[in-house]
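Have a look below at one chain only, the form predicted alone, in structure tokens format.
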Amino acid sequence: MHFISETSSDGVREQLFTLGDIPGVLWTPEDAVATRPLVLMGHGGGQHKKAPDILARAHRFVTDGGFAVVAVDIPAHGDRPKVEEYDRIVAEYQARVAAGEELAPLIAGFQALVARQTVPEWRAVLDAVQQLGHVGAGPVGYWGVSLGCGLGVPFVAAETRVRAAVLGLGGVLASAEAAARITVPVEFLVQWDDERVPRAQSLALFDALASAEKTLHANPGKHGELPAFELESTLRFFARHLG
């Protein structure tokens, strides 16, 4: 793990790093010196590790929860190079949607492909970050919606260090088998008028989760209109299960 830069603002220390060819960012309390809970955040499609919604939530998790937060760029996003295979698939899918195919199954197939790379990458990131003295090997949470949900479900299913997860804005098509292996507490977010993920697919994914403790938060609005108040619920959820 190689740190590139370090800055501090409003009590939050931000450290940009690379782990091999994976660019990432770690946020911690400015005065952090001991083990604390860690939240891994997965960004949405077309976004990056410091997208506004990721940055805002990360700062709240640090300042209000005392957590460490880490996010990395998903392949072909942010500071990572384009992947020719992904570009080819996206162009093919665009043509198929224009010809009348449904979007959701195509998105699911693409997410399953990317997850084969991101699951081992994210586990390696956890390994490296938890070796740092100001983070340590404390409990781990995961937050990810949209693409962050599609990649997060197989990650949470595979990673035993994760004790609680916030997921949502995703469907069951590529995730049913992995969802059935998730037993940790889950808070699941659905936008009732989601134009990208059919409501039935979202509800089916929630139903597929094997967690004994899972809550469904359904709000009116489209895919990108997640209400701001859900952040407060997420803070309480992580405080309860990680704090």
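Bear in mind the structure is a predicted one, so any value in this text is a computation, not a measurement. Residues that one form lacks are left out of the comparison. In this text, rigid core is short for the largest set of C-alphas that superpose within 1.5 Å between two forms. Residue numbers count along the first chain shown, from 1. Compared with the form predicted in complex with a further copy of the same chain:
- Look at the core-aligned forms between these two forms and you find a single run of 3 or more residues with C-alpha shifts of 2 angstroms or more, at 92-101.
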Contents of the next structure:
There are 2 protein chains.
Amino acid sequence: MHFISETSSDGVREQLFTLGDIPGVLWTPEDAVATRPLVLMGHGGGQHKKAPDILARAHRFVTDGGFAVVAVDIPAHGDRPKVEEYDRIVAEYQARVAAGEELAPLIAGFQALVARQTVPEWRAVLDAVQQLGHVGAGPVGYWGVSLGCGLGVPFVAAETRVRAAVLGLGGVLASAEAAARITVPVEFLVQWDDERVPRAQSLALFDALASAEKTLHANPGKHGELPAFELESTLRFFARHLG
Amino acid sequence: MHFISETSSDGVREQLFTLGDIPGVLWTPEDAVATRPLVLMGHGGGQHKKAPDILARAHRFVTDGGFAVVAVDIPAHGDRPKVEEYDRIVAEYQARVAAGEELAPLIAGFQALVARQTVPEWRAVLDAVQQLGHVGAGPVGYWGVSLGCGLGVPFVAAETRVRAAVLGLGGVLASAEAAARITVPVEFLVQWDDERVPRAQSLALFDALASAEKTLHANPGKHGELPAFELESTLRFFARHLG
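Starting from the form predicted alone, produce the coordinates for the form predicted in complex with a further copy of the same chain.
Okay, now the whole complex, with that chain kicking things off.
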């Protein structure tokens, strides 16, 4: 793990790092010295580790929850090089959008492909970050919606350190088998008028989770229109399960 | 409005009253002297104004929210006399349960029948309670699930004083038309494995609400198994909209 830069603002320390060829960012309370809960955040498709919504959420998690938060660029996103195979899939995606064809199977295939890489990468990131004195081996949470849900479901299913997860804006197609192996508490976000994920597939993914405690929050609006009050709810959810 | 008794415990003043032939109970902070938000709670079928879950919720609303809370017995419940027509419907209900027949249309008809009486009764209760110095004409919320949702939907649709409502554990059959006239924020509770309300009818009732802000919370479990953390969420919902 190689640290590139360190800055501070509003009580939050931000450290940019690389782990092998994975670029990442770690946020912690400025005065953090001991073990604390750690939340790994998976960004959305076309986004990156410091996308505005990730950054805003990370700051709230640090300042109000006292958590450490880590995010990394997924392959072909942010500071990482392009991947030819992904470009081909994106081109096919755009062609299908233009033709008004069904997108779900293509998205599902893409997510499964990327998850084969991100699951081991994210586990390695947890290993490295939890060795730092101001993070330590405390309880771990995962937050990710949209592509962050598609990649998060197989990750949460595989990684026993994760004790609670916020997922959503994702459908069952890519994820049914892995979802059935998730048993930790999940808060699952649905946008009622999601133009990308059919409502029935979204509800079916929630249904497929094997967790005894899982709670679905659905709100009106499109894929990108999560209401601000869900951030408050997410904070309380993690505080309840990681605190 | 005639007060029957007044007691206090844990900082909560409880006043039993009658308004005409409606028996009711009002909970307020012990030291309340001025106008405050008021939540009307509708109890479930076979329950009454001081059912344990109503009582526990009212105490939390008073102590943590500073609200006034009022609940009244619905016709043929609690301290009110039997209604022959209701008994006939209950007998038919039990026969249908025994025969494994569909219950939803019967429940819907029953709710519509009772609501024709409870909507004007509850409006009269608001009129009376809001004239008290320690309640006043502040913002009003409504809380009711199950039968309290079936009766609450037409009430919230009709009563412009209600600024926010918690509803749920109810289906669309009895309520679609009234739901489409509700425009205030709603938090809507669904039990994912509800043995009384088919999931699709539950989701359809949420869908039918015309509110720009409405949020559905679904949790695993049967009709009577609402998780405790939803009470916390309800409190914050009312604090946000009535505070």
